[in-house]
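Shown here is one chain on its own, the form predicted on its own, set out as structure tokens.
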Amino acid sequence: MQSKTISSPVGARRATFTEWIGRDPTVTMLCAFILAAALVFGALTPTRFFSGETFRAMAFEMPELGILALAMMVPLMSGGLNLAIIATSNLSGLVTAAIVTSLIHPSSSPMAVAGVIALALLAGMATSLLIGFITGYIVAFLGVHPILVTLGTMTAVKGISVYVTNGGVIGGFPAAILWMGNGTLLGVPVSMILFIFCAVVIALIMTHTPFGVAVRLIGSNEKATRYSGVATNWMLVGVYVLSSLLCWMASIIMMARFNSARAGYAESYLLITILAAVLGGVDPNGGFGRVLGLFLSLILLQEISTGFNLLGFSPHLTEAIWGATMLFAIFIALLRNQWSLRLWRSKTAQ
């Protein structure tokens, strides 16, 4: 037997790469999409795709759209849906900048100061797992459908943002909250680390707690998921829940990186992060979906987006293209699915 072993290791590496391939394609698409769009962008504009400004830049510029990311890839694993994620953000940024911007003065002491932004934090985590909690419970035990709960979210979390501020900017923030938006550690920005902390953290409940395995289960079939004895109402609170204290993280990088907070920031992210969970593998249907493929997708989707602008392309022409490419998405998640069931036949077969 070792002899074997010994005589035929490219064999052995094939059907491990086989086997890898299996268990999830999406991988190997996206990382080929991501070469092939760096080389045609670095072939158009070759003396500013791979520099490191525009490196910096896409570090920079990635870590609230991932966050909001995976806002949207929550609900959309157990069926649903989370529209009122961007206004979620907004306010829960609104109330935390209210805060600091009303409790801090000139004069205050350093100690203070602390005191100050641990409130505001606190308070802006609060909105949104209360928007959270709303939002699942009229999901979960009203049974009404998630698209229009959570467009009746947003629109009233809109609205009060907007009544409260009258569409105007709170800004003005101390240099220990700027630091999270713009600062750096390590030489890496700290946005980024704690995008990575979250999807890390995401990932882990995602796939190794009962709780993801719940989500998914009730994904894939929540009736069933019920009579097994799950308490898939709980659960789906608990998803709305989750997805919206995501929603405070992005509110804190957001409000960190433009110095300010208001009602419409980001609106254009919306559309954007049903394209990443899509794109990245996440089955619109529920029940599936990994934090490794949604990350790729945002490497890919902020490929695109860095080189449009090298390119000088037009914002609107930019949004048309978003539209073309959630689906040409649709289209790649369709072929995914049809190239893991001929795998799995195969597989069987064999």
Partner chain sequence: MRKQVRLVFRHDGQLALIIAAMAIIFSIVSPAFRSTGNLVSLLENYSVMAIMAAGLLVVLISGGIDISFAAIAAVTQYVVALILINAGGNWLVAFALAAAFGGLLGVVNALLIYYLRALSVIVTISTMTCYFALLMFVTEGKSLFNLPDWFTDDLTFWSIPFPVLVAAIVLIITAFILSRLSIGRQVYGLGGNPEAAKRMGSNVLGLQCFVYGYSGLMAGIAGLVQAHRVEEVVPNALIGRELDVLAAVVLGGASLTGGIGSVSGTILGIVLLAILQNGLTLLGVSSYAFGFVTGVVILLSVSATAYTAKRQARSSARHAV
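In this text, rigid core is short for the largest set of C-alphas that superpose within 1.5 Å between two forms. Residue numbers count along the first chain shown, from 1. All figures in this text were calculated on a predicted structure; none of them were measured in a lab. What changes on going to the form predicted in complex with the partner chain:
- Core-superposed comparison between the two forms: the Cα of A324 travels 2 Å or more.
- Superposition of the core reveals a Cα shift of less than 2 Å for R290 between the two forms.
Switch from the form predicted on its own, shown above, to the form predicted in complex with the partner chain and output its structure.
A lone chain is what you will see next.
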């Protein structure tokens, strides 16, 4: 393009960190909600809400839903959905639990225990990877709507769990596993550390790897992304494998917290994870979403839950408020869009 002289190259201006946070309206809104809720709960139960005890409790409760919400977020961003996350977690938990409880005896040496735990965790991981691969393969290569596929895998996977256990519980774990759900490291719950680790890794993957960029583009327009030379089918397989891998992480924490594994644990979380992700700014149509937003939405949900608990309300009221918060957030987003549309119109008018 010698014919084009570069008169004044318009350099891309890069946003500063504060702009980066501030320009995301979801983040602003969630921060405001979190602050408002803290003020209300703080005013109602001043001594108990702002206490180390409360923060510890919150930090123990959040990771489970948090990791599952991450597992929902990745497929949502690719324009899909994974309804099988809970079933996957439970089955890989059961596999791990079965190996641990059947191979470890009180007489086992510490080395043997460590070996068995490692083996069990790997077996759980393999289970979830297999489920993720099958789901992803059907979604990508057969082109079936993800809701349908994961509805099927959810039913089938849960079916396997129920069949193998006859609906029962496998429990009684060595201390090392319990530590992952209930222990602390430098005062921080281990499960929280695991969750933050997962969140950071997913954030990194979604923003700074070819896979993440491709997934976001696929979420907006799979065909155009394929035409640009991206192996979209394999990326989609990757999406569901990654989602399942997160389910495996969640299964470890669940196992440790309940000290058992079962086919039907945490089922009420399934639709709540969608709620948490969408509240955190993940576009349910695909293509957009940030781990930071999801993290804040989880803090908000946890804050509401803990606050109502302190006030002595039943956990059911908490869930009702969660649903209402979601609707309210949609309402705020609608107002914001209309407002910015008007602003845009008056700007272009000049």
